[in-house]
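Listed next as C-alpha cells is one chain, alone, in the form predicted alone.
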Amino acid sequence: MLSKERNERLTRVGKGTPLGELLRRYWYPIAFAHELDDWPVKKVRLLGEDLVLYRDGSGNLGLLHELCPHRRASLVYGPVEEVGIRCGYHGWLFDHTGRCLEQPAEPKEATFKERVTTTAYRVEELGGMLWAYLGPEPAPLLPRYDVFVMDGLRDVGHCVLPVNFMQIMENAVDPTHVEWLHGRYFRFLQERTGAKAGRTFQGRHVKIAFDVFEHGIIKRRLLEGQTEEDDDWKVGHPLVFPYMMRVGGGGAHQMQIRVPIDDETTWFVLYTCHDPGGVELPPHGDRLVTYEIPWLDERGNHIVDYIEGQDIMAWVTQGRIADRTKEHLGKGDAGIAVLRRLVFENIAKVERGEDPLGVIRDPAKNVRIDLPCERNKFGAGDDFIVEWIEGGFARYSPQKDDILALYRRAQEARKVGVGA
C-alpha cells in the first residue's frame, strides 16, 4: 500500500505537481487530425489545462490558453483566420506562437498589443493525430513509434473514462489479470449467455518478469506448456512510459495510449495497424478511420463481454482515484512495484533538471522506433488474431468486415504457400 502523501505524488497531473511536471517532458494526442478537416477548432484539455486548438488559413497548427487574455472569454468561439485565431468577443487576433497581432478597439497607433502574449504550447501532426508538448524548451522530439509510421490498415477506437491514467498504466505491468478477467470471467460469461471470445486467454501463468529498458519496462510471461523461447517469454511487450503500452499479435500492431486529461479523466485510445503480410492491403486514405467505444450500456452497467470493456470496468470501479492506502499487494503485484519506483524515479530526475526515461533528442534516433514486441501471442496463432478481433474493441469497428477478410485472406495465401 501506498501513503495518502505518495498516492497523491503518483496521480496528480496538474502543473506544478511532481508528477504533473514529469509529464510535462512527454508528447500526447490531443485530437485526431481530420477533426481540423471537419471544423478548423477544437476545444481539448490536458494534464487539467484548457486549451484551444485550431488550423489556421496558412495551415499553421496552434494550441493556446482557452480564455483571452483581454476579457477571459473563450477563443473556442472565436473564427479562424489567414494567420492565427481571433477572439469572437472584441476581436483580438493572436498567432500560433501566442502574440496578440491586432486589437481593433485601441488606436492604430498604440503598441499596447505588443505588450500581450497567451499562453502558447508546441503542435505536430504524427499518425494522423495531432500532438502537443506542454513542457519546456527546449522541447524533446515527437517520438516515430513504429505503430504509427508503419503501413497497414489503421483502425482507432477510442472513449473518455473517468479514471485517473495511473490505474490504467498500472494493469499494463499486471500480466495475470488476463488468466482470470479475460480467461476465467469469459468463461463464465460463456457458460450464461454464450460469449465466444476468451479462449485464448485462459493460459495459467507459471511465471512473470519485468525489464526496465530504454522505452519503459517490457512486460514477459511464460504460460503453462509453453518454454522460454516462445514469444511470451522471450520478446514480451512493453509499456512505453509514461503512458503508453505496446501490444499485439500475428499482424496487428496496436498501441494503446491513456492520456492524462486530468487528475480524474482519461482518453483512451486503441491505434492498430493491421498487416498479416503476404497479402496486398486494401486502399486507403489518409484520413484514420475513428469511432467510439461503448462501455456503459442502457442500464449504466459495464459493458464486459469484450476484452477492453472488462478492462475498462475493472479501471473504473477502484474509483477516478484508486485509494492505494488500502490496497494489499501480493508477489504477483511486482510489475505494479516496478512502474511506482519507474516514476518516483523520474519525478526526482525532473525534479533534478534531468530529462526522464523515454525523452529523444537525437534525430538519427527517431526515423523509426521499433519496439519488441511478440508476434505468436500465447502460442495461439491464427486463432488470436480471430479472437481479439472478434472479442474486443473493433467489434464496434465500421470496418470489421475489411479487418476479418484481410486476415483471411492472408491465412489462406500461407496455406497456398506450404502446399506449394
Second form
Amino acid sequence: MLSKERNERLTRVGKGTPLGELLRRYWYPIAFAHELDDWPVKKVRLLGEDLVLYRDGSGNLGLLHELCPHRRASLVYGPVEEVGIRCGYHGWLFDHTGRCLEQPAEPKEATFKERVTTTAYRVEELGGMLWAYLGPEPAPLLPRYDVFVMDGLRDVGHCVLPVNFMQIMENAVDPTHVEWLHGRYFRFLQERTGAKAGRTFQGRHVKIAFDVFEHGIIKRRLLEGQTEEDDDWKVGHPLVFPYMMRVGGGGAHQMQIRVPIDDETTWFVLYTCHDPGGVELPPHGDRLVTYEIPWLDERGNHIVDYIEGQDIMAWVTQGRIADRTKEHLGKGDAGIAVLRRLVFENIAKVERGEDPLGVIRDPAKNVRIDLPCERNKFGAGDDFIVEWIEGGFARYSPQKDDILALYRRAQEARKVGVGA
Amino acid sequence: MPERPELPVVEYRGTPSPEPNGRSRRRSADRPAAAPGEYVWATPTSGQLGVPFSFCPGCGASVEGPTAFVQELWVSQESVFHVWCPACGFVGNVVPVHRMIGHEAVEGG
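Let's see the other form, the form predicted in complex with its partner chain, since the form predicted alone is already up.
First the chain shown before, then all remaining chains and molecules of the complex.
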C-alpha cells in the first residue's frame, strides 16, 4: 500500500503539483501532423491545460492557451491567418509566441495590444507527430528516439482512456501480468469463445529484474526454458521515463506512449515501425497511417479478445486514479516500487533545480537514440510477430494485410538466404 | 549544486521498537490465516498497516512526510518497506524482524 498523500504526489499532473512540475520537463506528442493538413486548428488538452494548436499560413506551429485573453472565448473556433490565429469573437490576432498583433475594434493609435499576451508553448514535429513542451525555458531537446526516426512501415493505433497515466506506466514494469492477462485469461477466452490465444504469451516467469539507466528502467524477464543469454533477459526492454515504453520483437519496433491529458485521462498511442529486414519496404508517404482502437463493445463491456484490450481492461477497472492505499504489493511487484521511487527521486531533482532523468540537452547525444530492446521476444522467433499482429491492436489497422505480407516476404527471403 | 555521491542500495534489517507513537503496527505474522475451506469475510489489516519506523536508516532524517518514498511490499511472512530518503538519497529495504530464523532454504534453491 501507499499512503494517500503519496498516491496524490504520484498521480496529480496539473501545474504547480510536484508531479506536474516534473512532467513539464518533457516533450509530449499532442497530435498527428496530418491532422492540421485536414483542418489547421485543433483543441488540445495536456497536463490539465486547455490549449489550441494551429498551423498558420506561414507554416508556424502555435500552441496557445485556449481562451482568448479578451473576453475568454475559445480560439479553437477562430480563423488562422498568414501569421497567427485570430479569435473568432472580436478578431484579436495572436502569433505563435503569444504576442497580440491586432485588436481590430481598438483605435489604431492604441497601445493596448502591446500590453496583452497569451500563454504560448513550443511545438516541434518529429516522426509525423506534433510535440509540445509546457515547461520552463530553456527547453530541452525533443528526444529523437529510434522508433521515431528509423525507416520502416509506420502504423499507429491510439485511443483516449479514462484513467491516470501512472496506472499504464506501472503496467510497463509489471512483467508477470503477461503470462496471466495475455496467457491464462486469453486461454480461458479461447476455450469458451474461440478467441485465438497467442502461444508466445504463455511463458512462465522464473525471474524478473529492473535496472535504472539513463532513459528510464530496463525490464528483464527470464521465462521457463530460457537462459540468461536469451534476449528477454540479456537485452530486455525499457520503460522510457516518465511516460513511454519501448517494446517490439521480430522486426517490429514500437513506442507505447501514454500522454497525460489530465489527472484522469490518458492518450494511449501505439507507434509502430515495421522493418523485418532483408526485403524492400512497400512505398509509403509521409502521412502516418493512424486509426482508433476500440476498447468497449456496444454494451459498454471491455473488448478483451486482443492484447491491448486486455491491458486497457486492467488499467480502466482499477479506477480513474487507483486507490493505492488499498493495494497489496508483493515481490512480483518490485518493478512498480522501483518506478514509484524513481518518480519521487525525480520530483525532488526538479525541486532542487536539476534536470530530471532522461532530459537531453546535448545535440550530439540526440542524433538518434537507440534504445535497448529484445529482438527475439519470448524466444518465439517468427511466431511472435504474427501472433502480435493477429492478437493485438494491429488487427484494427487498415494496412494489416500489408504488414503481414511484409513479414511473410521477409521470412521467405530468410529461408532462401539460408538455403542458398 | 555539488553532485551527490552514488549511494549503495542496501537492505536494512532491524527489530522494530516497541509500541509505536499511536500508529498501527500490524505485522504480516499477525494477520489471521484462514484455514483451508474457511471463508474470509474481510481482510482486517487491509489499509491499516502503518509504517513501523519514522526515520531514515541512512541519515536519521524523517521519512514520514510525503516527499520521502516508503512503499510496503509483502514478501512471504514479512513486510518489506522499500525506502528512498530525499535528505540523503538512501535507497533500501527495511524489514521489521519479528522472529529470527536460523535455517531456511536459499531463495530460488
